[in-house]
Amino acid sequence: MKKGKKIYEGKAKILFDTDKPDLVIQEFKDDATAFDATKRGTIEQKGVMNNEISCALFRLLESKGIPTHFVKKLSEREMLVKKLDIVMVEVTIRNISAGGLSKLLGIEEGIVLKKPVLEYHYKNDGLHDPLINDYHIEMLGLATDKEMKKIKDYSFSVNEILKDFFNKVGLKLVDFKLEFGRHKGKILLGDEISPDTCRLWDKKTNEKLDKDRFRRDLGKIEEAYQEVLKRIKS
(Lines of atoms letter the chains of each structure in order from A and count residues from 1; the text may use other names and numbers.)
(Lines give C-alpha, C1' and ligand atoms only; values in the text may rest on other atoms or scores of the structure.)
(Ligands and ions follow the chains in the order given, each with its own letter.)
Protein backbone atom coordinates (compact mmCIF):
# COMPACT_ATOMS: atom_id res chain seq x y z
CA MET A 1 0.00 0.00 0.00
CA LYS A 2 1.62 3.25 -1.17
CA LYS A 3 1.20 6.29 1.09
CA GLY A 4 0.38 9.38 -0.93
CA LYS A 5 -0.16 13.05 -0.23
CA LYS A 6 -1.78 14.54 2.85
CA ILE A 7 -5.45 15.21 2.16
CA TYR A 8 -6.61 16.37 5.60
CA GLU A 9 -5.16 17.30 8.97
CA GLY A 10 -7.33 17.62 12.05
CA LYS A 11 -6.63 18.18 15.73
CA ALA A 12 -5.61 14.59 16.44
CA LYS A 13 -5.14 12.84 13.09
CA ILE A 14 -3.83 13.22 9.55
CA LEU A 15 -5.29 11.50 6.49
CA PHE A 16 -3.19 10.49 3.47
CA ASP A 17 -4.40 9.15 0.17
CA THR A 18 -3.16 5.84 -1.23
CA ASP A 19 -2.85 4.18 -4.62
CA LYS A 20 -6.37 2.84 -4.07
CA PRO A 21 -9.04 5.57 -4.38
CA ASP A 22 -11.39 3.99 -1.81
CA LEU A 23 -8.75 3.66 0.91
CA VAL A 24 -6.85 6.22 3.00
CA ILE A 25 -4.24 6.07 5.75
CA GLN A 26 -5.20 7.56 9.10
CA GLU A 27 -2.21 8.67 11.19
CA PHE A 28 -2.61 9.47 14.89
CA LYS A 29 -0.80 12.50 16.37
CA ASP A 30 0.36 13.24 19.91
CA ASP A 31 -1.26 16.69 19.79
CA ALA A 32 -3.97 17.33 22.35
CA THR A 33 -6.60 20.07 22.28
CA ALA A 34 -9.55 21.04 24.44
CA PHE A 35 -12.23 23.71 24.67
CA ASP A 36 -12.45 24.34 20.90
CA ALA A 37 -8.65 24.14 20.63
CA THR A 38 -8.16 27.11 22.98
CA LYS A 39 -6.09 24.73 25.11
CA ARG A 40 -3.29 22.93 23.31
CA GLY A 41 -0.59 20.52 24.36
CA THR A 42 1.08 17.21 23.71
CA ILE A 43 0.43 13.85 25.31
CA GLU A 44 3.52 11.71 24.83
CA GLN A 45 2.85 8.60 22.72
CA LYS A 46 -0.87 9.39 22.59
CA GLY A 47 -0.98 8.67 18.87
CA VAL A 48 0.55 5.24 19.34
CA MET A 49 -1.82 4.36 22.19
CA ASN A 50 -4.95 5.70 20.50
CA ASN A 51 -4.15 3.83 17.30
CA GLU A 52 -3.74 0.57 19.21
CA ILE A 53 -6.90 1.12 21.26
CA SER A 54 -8.96 2.14 18.22
CA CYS A 55 -7.77 -0.86 16.21
CA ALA A 56 -8.81 -3.22 19.01
CA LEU A 57 -12.21 -1.60 19.49
CA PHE A 58 -12.99 -1.41 15.76
CA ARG A 59 -12.18 -5.11 15.47
CA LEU A 60 -14.52 -5.81 18.40
CA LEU A 61 -17.36 -3.80 16.86
CA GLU A 62 -16.87 -5.41 13.44
CA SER A 63 -17.09 -8.83 15.10
CA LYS A 64 -20.44 -7.78 16.59
CA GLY A 65 -21.90 -6.66 13.25
CA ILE A 66 -21.16 -2.90 13.33
CA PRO A 67 -19.78 -1.78 9.94
CA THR A 68 -16.74 0.51 10.36
CA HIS A 69 -14.15 2.20 8.18
CA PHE A 70 -11.34 0.11 9.73
CA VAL A 71 -9.39 -2.18 7.38
CA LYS A 72 -6.14 -3.00 9.19
CA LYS A 73 -3.35 -1.64 11.37
CA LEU A 74 -0.37 -0.52 9.30
CA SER A 75 2.12 0.70 11.91
CA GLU A 76 2.36 2.05 15.44
CA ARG A 77 0.59 5.27 14.44
CA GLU A 78 -1.26 4.33 11.26
CA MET A 79 -4.34 2.38 10.26
CA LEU A 80 -5.73 1.74 6.80
CA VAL A 81 -9.36 2.84 6.55
CA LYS A 82 -12.09 3.13 3.95
CA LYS A 83 -12.47 6.62 2.54
CA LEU A 84 -15.63 8.25 3.89
CA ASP A 85 -17.84 11.13 2.93
CA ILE A 86 -18.29 12.31 6.52
CA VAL A 87 -21.81 13.01 7.78
CA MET A 88 -21.49 16.39 9.49
CA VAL A 89 -23.29 15.18 12.60
CA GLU A 90 -21.41 14.07 15.70
CA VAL A 91 -23.25 11.62 17.93
CA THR A 92 -22.75 11.60 21.68
CA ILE A 93 -24.11 8.82 23.86
CA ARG A 94 -24.23 9.50 27.60
CA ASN A 95 -24.64 6.84 30.30
CA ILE A 96 -23.53 8.86 33.33
CA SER A 97 -23.81 12.63 33.82
CA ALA A 98 -20.55 14.46 33.12
CA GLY A 99 -18.99 17.16 30.98
CA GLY A 100 -21.32 18.94 28.59
CA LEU A 101 -24.48 17.31 29.94
CA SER A 102 -23.76 18.48 33.49
CA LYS A 103 -22.98 21.98 32.23
CA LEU A 104 -26.00 22.16 29.93
CA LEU A 105 -28.56 21.02 32.49
CA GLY A 106 -26.88 22.10 35.71
CA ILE A 107 -26.67 18.61 37.20
CA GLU A 108 -23.80 17.12 39.15
CA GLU A 109 -21.39 14.66 37.62
CA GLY A 110 -21.65 10.96 38.31
CA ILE A 111 -25.40 10.35 38.14
CA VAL A 112 -26.15 7.04 36.41
CA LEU A 113 -28.86 7.78 33.84
CA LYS A 114 -31.96 5.59 33.71
CA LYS A 115 -31.58 5.37 29.94
CA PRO A 116 -28.71 6.38 27.66
CA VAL A 117 -29.07 9.93 26.34
CA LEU A 118 -28.29 10.54 22.66
CA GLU A 119 -27.22 13.96 21.42
CA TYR A 120 -26.44 15.30 17.95
CA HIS A 121 -23.92 18.07 17.34
CA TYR A 122 -23.38 19.93 14.07
CA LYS A 123 -19.73 19.37 13.02
CA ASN A 124 -18.75 23.00 12.56
CA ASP A 125 -15.74 24.41 14.42
CA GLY A 126 -16.70 27.97 13.58
CA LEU A 127 -20.01 27.50 15.41
CA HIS A 128 -18.41 25.44 18.22
CA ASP A 129 -20.28 22.24 17.25
CA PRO A 130 -23.74 23.32 18.45
CA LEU A 131 -26.33 20.89 19.78
CA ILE A 132 -28.92 20.12 17.08
CA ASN A 133 -31.94 17.87 16.59
CA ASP A 134 -33.53 15.87 13.76
CA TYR A 135 -35.31 18.94 12.41
CA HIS A 136 -32.06 20.91 12.12
CA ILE A 137 -30.43 17.93 10.39
CA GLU A 138 -33.26 17.77 7.87
CA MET A 139 -33.28 21.57 7.37
CA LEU A 140 -29.51 21.65 6.70
CA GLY A 141 -29.64 18.54 4.50
CA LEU A 142 -26.90 16.86 6.52
CA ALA A 143 -28.35 13.35 6.14
CA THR A 144 -31.52 11.58 5.07
CA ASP A 145 -34.05 10.15 7.52
CA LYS A 146 -32.92 6.65 6.50
CA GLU A 147 -29.27 7.50 7.15
CA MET A 148 -30.06 9.03 10.53
CA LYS A 149 -32.04 5.95 11.56
CA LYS A 150 -29.00 3.80 10.73
CA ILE A 151 -26.73 6.17 12.66
CA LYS A 152 -29.03 6.17 15.68
CA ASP A 153 -29.43 2.37 15.69
CA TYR A 154 -25.69 1.80 15.26
CA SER A 155 -24.91 4.29 18.04
CA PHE A 156 -27.09 2.56 20.62
CA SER A 157 -25.70 -0.83 19.57
CA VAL A 158 -22.13 0.45 19.89
CA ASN A 159 -23.00 1.71 23.37
CA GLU A 160 -24.22 -1.70 24.53
CA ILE A 161 -21.20 -3.49 23.07
CA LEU A 162 -18.66 -1.07 24.51
CA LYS A 163 -20.37 -0.78 27.90
CA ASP A 164 -20.25 -4.54 28.31
CA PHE A 165 -16.64 -4.76 27.10
CA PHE A 166 -15.35 -1.95 29.31
CA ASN A 167 -17.27 -3.27 32.32
CA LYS A 168 -15.42 -6.56 31.98
CA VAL A 169 -12.06 -4.76 32.19
CA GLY A 170 -13.08 -2.65 35.18
CA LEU A 171 -14.09 0.56 33.41
CA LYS A 172 -17.29 2.61 33.31
CA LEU A 173 -18.21 4.01 29.90
CA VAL A 174 -19.48 7.42 31.00
CA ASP A 175 -20.04 8.92 27.55
CA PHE A 176 -18.46 8.93 24.11
CA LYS A 177 -18.52 10.59 20.69
CA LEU A 178 -19.02 8.85 17.35
CA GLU A 179 -18.66 9.99 13.76
CA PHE A 180 -20.13 8.31 10.70
CA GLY A 181 -19.64 8.56 6.96
CA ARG A 182 -20.82 7.24 3.63
CA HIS A 183 -18.84 4.65 1.69
CA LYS A 184 -20.23 3.15 -1.51
CA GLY A 185 -23.77 4.00 -0.44
CA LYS A 186 -23.45 2.56 3.07
CA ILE A 187 -23.18 4.24 6.46
CA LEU A 188 -19.98 3.26 8.30
CA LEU A 189 -18.62 4.16 11.71
CA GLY A 190 -15.46 6.26 11.29
CA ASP A 191 -12.96 8.42 13.18
CA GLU A 192 -11.54 6.70 16.30
CA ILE A 193 -12.61 5.20 19.62
CA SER A 194 -10.14 6.06 22.35
CA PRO A 195 -9.66 7.99 25.61
CA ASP A 196 -9.76 11.10 23.39
CA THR A 197 -13.36 10.39 22.41
CA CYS A 198 -14.64 8.40 25.42
CA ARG A 199 -14.97 9.26 29.09
CA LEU A 200 -13.75 6.22 30.99
CA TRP A 201 -13.74 5.94 34.78
CA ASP A 202 -12.30 3.19 36.92
CA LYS A 203 -15.20 1.01 38.09
CA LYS A 204 -14.11 0.94 41.73
CA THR A 205 -12.56 4.37 42.32
CA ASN A 206 -14.15 6.55 39.59
CA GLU A 207 -10.65 7.72 38.68
CA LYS A 208 -10.76 9.45 35.31
CA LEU A 209 -8.76 7.56 32.67
CA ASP A 210 -9.35 9.75 29.63
CA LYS A 211 -8.77 13.17 28.06
CA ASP A 212 -10.40 14.91 31.04
CA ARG A 213 -7.02 14.53 32.75
CA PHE A 214 -5.66 16.92 30.11
CA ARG A 215 -8.72 19.18 30.06
CA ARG A 216 -8.72 19.63 33.83
CA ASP A 217 -4.97 19.56 34.50
CA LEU A 218 -5.28 16.44 36.64
CA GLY A 219 -1.81 15.12 35.80
CA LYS A 220 -0.79 11.54 35.01
CA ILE A 221 -2.30 11.87 31.54
CA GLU A 222 -0.01 9.43 29.74
CA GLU A 223 -0.44 6.94 32.58
CA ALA A 224 -4.23 7.05 32.18
CA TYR A 225 -4.04 6.25 28.45
CA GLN A 226 -1.50 3.50 29.17
CA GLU A 227 -3.85 1.99 31.76
CA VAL A 228 -6.75 1.89 29.31
CA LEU A 229 -4.54 0.23 26.68
CA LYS A 230 -3.26 -2.29 29.21
CA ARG A 231 -6.79 -3.28 30.24
CA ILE A 232 -8.03 -3.54 26.66
CA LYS A 233 -5.14 -5.84 25.76
CA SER A 234 -5.50 -8.00 28.89
Second form
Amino acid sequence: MKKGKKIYEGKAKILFDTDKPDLVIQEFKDDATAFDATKRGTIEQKGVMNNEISCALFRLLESKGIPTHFVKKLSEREMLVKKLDIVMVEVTIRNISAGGLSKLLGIEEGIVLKKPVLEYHYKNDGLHDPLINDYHIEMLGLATDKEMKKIKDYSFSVNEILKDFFNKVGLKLVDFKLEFGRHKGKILLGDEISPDTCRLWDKKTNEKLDKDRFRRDLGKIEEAYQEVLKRIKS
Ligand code: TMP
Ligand code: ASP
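Show the other one: the form predicted together with ligand TMP, since we just had the form predicted on its own.
What follows is the entire complex, opening with the chain shown before.
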Protein backbone atom coordinates (compact mmCIF):
# COMPACT_ATOMS: atom_id res chain seq x y z
CA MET A 1 0.00 0.00 0.00
CA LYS A 2 1.50 3.32 -1.08
CA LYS A 3 1.11 6.22 1.35
CA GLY A 4 0.07 9.34 -0.55
CA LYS A 5 -0.70 12.94 0.33
CA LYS A 6 -1.98 14.13 3.68
CA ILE A 7 -5.71 14.77 3.23
CA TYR A 8 -6.73 15.78 6.75
CA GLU A 9 -5.10 16.46 10.09
CA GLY A 10 -7.23 16.28 13.22
CA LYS A 11 -6.36 16.68 16.88
CA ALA A 12 -5.25 13.08 17.42
CA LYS A 13 -4.91 11.58 13.93
CA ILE A 14 -3.79 12.31 10.37
CA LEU A 15 -5.38 10.83 7.24
CA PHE A 16 -3.35 10.04 4.11
CA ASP A 17 -4.41 9.05 0.61
CA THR A 18 -3.34 5.71 -0.81
CA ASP A 19 -3.04 4.41 -4.37
CA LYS A 20 -6.58 3.02 -3.94
CA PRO A 21 -9.27 5.73 -4.11
CA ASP A 22 -11.54 4.08 -1.53
CA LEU A 23 -8.84 3.40 1.09
CA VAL A 24 -7.00 5.82 3.39
CA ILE A 25 -4.33 5.51 6.06
CA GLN A 26 -5.19 6.70 9.55
CA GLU A 27 -2.07 7.64 11.53
CA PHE A 28 -2.29 8.09 15.31
CA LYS A 29 -0.41 10.97 16.97
CA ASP A 30 0.74 11.40 20.58
CA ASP A 31 -0.96 14.82 20.74
CA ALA A 32 -3.73 15.15 23.30
CA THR A 33 -6.27 17.95 23.56
CA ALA A 34 -9.25 18.61 25.78
CA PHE A 35 -11.96 21.23 26.20
CA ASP A 36 -12.00 22.22 22.51
CA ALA A 37 -8.22 22.08 22.34
CA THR A 38 -7.81 24.83 24.95
CA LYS A 39 -5.79 22.24 26.89
CA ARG A 40 -2.96 20.68 24.88
CA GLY A 41 -0.28 18.14 25.64
CA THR A 42 1.52 15.02 24.58
CA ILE A 43 0.95 11.56 25.92
CA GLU A 44 4.09 9.53 25.28
CA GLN A 45 3.39 6.57 22.92
CA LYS A 46 -0.38 7.32 22.91
CA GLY A 47 -0.52 6.96 19.13
CA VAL A 48 1.01 3.51 19.24
CA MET A 49 -1.25 2.36 22.07
CA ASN A 50 -4.47 3.83 20.62
CA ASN A 51 -3.74 2.30 17.21
CA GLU A 52 -3.26 -1.13 18.76
CA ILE A 53 -6.31 -0.81 21.04
CA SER A 54 -8.52 0.48 18.19
CA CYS A 55 -7.39 -2.29 15.82
CA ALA A 56 -8.22 -4.95 18.43
CA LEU A 57 -11.66 -3.44 19.17
CA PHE A 58 -12.56 -2.98 15.48
CA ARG A 59 -11.59 -6.63 14.86
CA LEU A 60 -13.80 -7.69 17.77
CA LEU A 61 -16.76 -5.62 16.53
CA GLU A 62 -16.38 -6.89 12.94
CA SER A 63 -16.35 -10.48 14.27
CA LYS A 64 -19.70 -9.72 15.97
CA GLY A 65 -21.27 -8.31 12.80
CA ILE A 66 -20.75 -4.55 13.19
CA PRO A 67 -19.52 -3.06 9.88
CA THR A 68 -16.51 -0.80 10.46
CA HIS A 69 -14.02 1.12 8.34
CA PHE A 70 -11.15 -1.08 9.61
CA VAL A 71 -9.18 -2.97 6.96
CA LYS A 72 -5.87 -3.86 8.64
CA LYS A 73 -3.07 -2.65 10.90
CA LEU A 74 -0.22 -1.34 8.77
CA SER A 75 2.40 -0.34 11.35
CA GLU A 76 2.80 0.77 14.97
CA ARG A 77 0.91 4.01 14.35
CA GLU A 78 -0.98 3.31 11.11
CA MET A 79 -4.24 1.60 10.28
CA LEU A 80 -5.64 1.07 6.77
CA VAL A 81 -9.31 2.08 6.65
CA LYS A 82 -12.12 2.50 4.14
CA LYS A 83 -12.59 6.12 3.11
CA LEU A 84 -15.73 7.54 4.71
CA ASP A 85 -18.00 10.47 4.09
CA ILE A 86 -18.28 11.28 7.81
CA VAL A 87 -21.72 11.85 9.32
CA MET A 88 -21.27 15.05 11.33
CA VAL A 89 -22.96 13.58 14.39
CA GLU A 90 -21.03 12.18 17.36
CA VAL A 91 -22.87 9.42 19.19
CA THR A 92 -22.28 9.08 22.92
CA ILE A 93 -23.53 6.11 24.91
CA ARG A 94 -23.45 6.22 28.70
CA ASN A 95 -23.77 3.36 31.18
CA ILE A 96 -22.63 5.21 34.31
CA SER A 97 -22.97 8.94 35.03
CA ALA A 98 -19.80 11.00 34.44
CA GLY A 99 -18.43 14.00 32.58
CA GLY A 100 -20.90 15.78 30.34
CA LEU A 101 -24.00 13.99 31.70
CA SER A 102 -23.15 14.87 35.31
CA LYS A 103 -22.58 18.47 34.30
CA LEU A 104 -25.72 18.70 32.13
CA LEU A 105 -28.11 17.25 34.70
CA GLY A 106 -26.32 18.10 37.95
CA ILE A 107 -25.89 14.50 39.08
CA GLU A 108 -22.85 13.01 40.77
CA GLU A 109 -20.47 10.77 38.86
CA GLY A 110 -20.54 7.00 39.25
CA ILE A 111 -24.28 6.29 39.28
CA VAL A 112 -25.12 3.14 37.31
CA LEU A 113 -27.87 4.12 34.85
CA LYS A 114 -30.99 1.90 34.69
CA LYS A 115 -30.54 1.70 30.93
CA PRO A 116 -27.92 3.12 28.58
CA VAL A 117 -28.37 6.78 27.63
CA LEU A 118 -27.72 7.81 24.03
CA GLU A 119 -26.78 11.36 23.06
CA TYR A 120 -26.07 13.03 19.75
CA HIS A 121 -23.66 15.93 19.46
CA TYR A 122 -23.21 18.07 16.35
CA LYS A 123 -19.57 17.59 15.23
CA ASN A 124 -18.72 21.28 15.10
CA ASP A 125 -15.78 22.62 17.14
CA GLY A 126 -16.79 26.24 16.53
CA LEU A 127 -20.10 25.56 18.29
CA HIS A 128 -18.41 23.32 20.93
CA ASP A 129 -20.10 20.12 19.70
CA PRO A 130 -23.60 21.00 21.01
CA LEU A 131 -26.09 18.39 22.18
CA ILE A 132 -28.70 17.83 19.46
CA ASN A 133 -31.65 15.49 18.78
CA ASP A 134 -33.19 13.76 15.76
CA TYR A 135 -35.11 16.90 14.82
CA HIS A 136 -31.94 19.02 14.67
CA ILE A 137 -30.24 16.28 12.63
CA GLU A 138 -33.12 16.28 10.13
CA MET A 139 -33.30 20.10 10.09
CA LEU A 140 -29.57 20.39 9.36
CA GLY A 141 -29.69 17.50 6.85
CA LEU A 142 -26.83 15.71 8.64
CA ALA A 143 -28.24 12.24 7.91
CA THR A 144 -31.45 10.58 6.77
CA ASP A 145 -33.90 8.89 9.15
CA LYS A 146 -32.87 5.54 7.70
CA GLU A 147 -29.19 6.28 8.33
CA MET A 148 -29.88 7.44 11.90
CA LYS A 149 -31.84 4.27 12.64
CA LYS A 150 -28.82 2.19 11.54
CA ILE A 151 -26.44 4.40 13.54
CA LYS A 152 -28.58 4.07 16.67
CA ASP A 153 -28.94 0.28 16.35
CA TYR A 154 -25.21 -0.19 15.72
CA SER A 155 -24.33 2.08 18.66
CA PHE A 156 -26.40 0.11 21.18
CA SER A 157 -24.99 -3.17 19.79
CA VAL A 158 -21.44 -1.80 20.10
CA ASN A 159 -22.25 -0.92 23.73
CA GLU A 160 -23.35 -4.47 24.54
CA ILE A 161 -20.31 -6.02 22.84
CA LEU A 162 -17.78 -3.64 24.41
CA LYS A 163 -19.38 -3.68 27.88
CA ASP A 164 -19.15 -7.46 27.94
CA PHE A 165 -15.59 -7.48 26.55
CA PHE A 166 -14.25 -4.87 28.99
CA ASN A 167 -16.07 -6.52 31.91
CA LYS A 168 -14.16 -9.73 31.20
CA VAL A 169 -10.84 -7.87 31.55
CA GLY A 170 -11.83 -6.08 34.76
CA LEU A 171 -12.94 -2.74 33.30
CA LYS A 172 -16.23 -0.85 33.51
CA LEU A 173 -17.28 0.84 30.27
CA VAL A 174 -18.63 4.10 31.73
CA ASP A 175 -19.30 5.88 28.42
CA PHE A 176 -17.86 6.31 24.92
CA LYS A 177 -18.18 8.28 21.71
CA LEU A 178 -18.59 6.84 18.21
CA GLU A 179 -18.46 8.33 14.73
CA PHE A 180 -19.99 6.84 11.60
CA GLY A 181 -19.61 7.47 7.89
CA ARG A 182 -20.90 6.45 4.48
CA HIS A 183 -18.93 4.14 2.22
CA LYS A 184 -20.33 2.77 -1.06
CA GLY A 185 -23.88 3.40 0.17
CA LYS A 186 -23.38 1.71 3.55
CA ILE A 187 -23.06 3.12 7.07
CA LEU A 188 -19.78 2.04 8.70
CA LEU A 189 -18.37 2.68 12.17
CA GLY A 190 -15.32 4.94 11.79
CA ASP A 191 -12.79 6.97 13.76
CA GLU A 192 -11.16 5.18 16.73
CA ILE A 193 -12.15 3.38 19.92
CA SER A 194 -9.57 4.01 22.60
CA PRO A 195 -9.04 5.52 26.07
CA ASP A 196 -9.28 8.89 24.25
CA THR A 197 -12.89 8.16 23.30
CA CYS A 198 -14.08 5.87 26.13
CA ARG A 199 -14.22 6.24 29.91
CA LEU A 200 -12.88 3.05 31.46
CA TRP A 201 -12.77 2.46 35.21
CA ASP A 202 -11.13 -0.43 37.02
CA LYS A 203 -13.90 -2.79 38.18
CA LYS A 204 -12.52 -3.19 41.70
CA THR A 205 -11.02 0.21 42.53
CA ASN A 206 -12.89 2.53 40.11
CA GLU A 207 -9.49 3.93 39.12
CA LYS A 208 -9.81 6.00 35.94
CA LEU A 209 -7.90 4.37 33.06
CA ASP A 210 -8.64 6.84 30.26
CA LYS A 211 -8.17 10.38 28.99
CA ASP A 212 -9.79 11.86 32.12
CA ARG A 213 -6.30 11.41 33.67
CA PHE A 214 -5.11 14.04 31.15
CA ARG A 215 -8.26 16.21 31.23
CA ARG A 216 -8.23 16.37 35.05
CA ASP A 217 -4.44 16.31 35.64
CA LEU A 218 -4.57 13.04 37.57
CA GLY A 219 -1.05 11.88 36.58
CA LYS A 220 0.02 8.38 35.45
CA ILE A 221 -1.54 8.97 32.03
CA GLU A 222 0.75 6.75 29.93
CA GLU A 223 0.48 4.02 32.58
CA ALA A 224 -3.32 4.07 32.31
CA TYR A 225 -3.29 3.63 28.50
CA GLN A 226 -0.64 0.89 28.88
CA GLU A 227 -2.83 -0.90 31.43
CA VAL A 228 -5.85 -0.85 29.08
CA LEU A 229 -3.71 -2.23 26.25
CA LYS A 230 -2.28 -4.94 28.53
CA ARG A 231 -5.76 -6.05 29.61
CA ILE A 232 -7.10 -6.05 26.05
CA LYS A 233 -4.24 -8.30 25.00
CA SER A 234 -4.71 -10.62 28.03
P1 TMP B 1 -18.46 13.76 27.81
O2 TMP B 1 -18.94 13.20 29.11
O3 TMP B 1 -17.41 14.80 27.97
O4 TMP B 1 -19.59 14.18 26.93
O5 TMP B 1 -17.74 12.53 27.05
C6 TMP B 1 -18.43 11.34 26.79
C7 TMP B 1 -17.48 10.34 26.14
O8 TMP B 1 -17.07 10.80 24.87
C9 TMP B 1 -16.20 10.11 26.93
O10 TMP B 1 -15.95 8.71 26.97
C11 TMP B 1 -15.13 10.80 26.17
C12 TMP B 1 -15.66 10.88 24.77
N13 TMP B 1 -15.34 12.15 24.10
C14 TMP B 1 -14.68 12.14 22.91
O15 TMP B 1 -14.31 11.07 22.39
N16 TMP B 1 -14.41 13.33 22.29
C17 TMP B 1 -14.80 14.52 22.81
O18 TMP B 1 -14.52 15.57 22.20
C19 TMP B 1 -15.52 14.51 24.05
C20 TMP B 1 -15.97 15.80 24.67
C21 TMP B 1 -15.77 13.31 24.65
N1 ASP C 1 -10.40 16.08 22.22
C2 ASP C 1 -11.45 16.99 22.49
C3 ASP C 1 -11.03 18.45 22.28
O4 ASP C 1 -9.89 18.82 22.31
C5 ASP C 1 -12.07 16.92 23.83
C6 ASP C 1 -11.95 15.74 24.73
O7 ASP C 1 -11.69 14.62 24.34
O8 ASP C 1 -12.19 15.95 25.94
O9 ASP C 1 -11.89 19.26 22.10
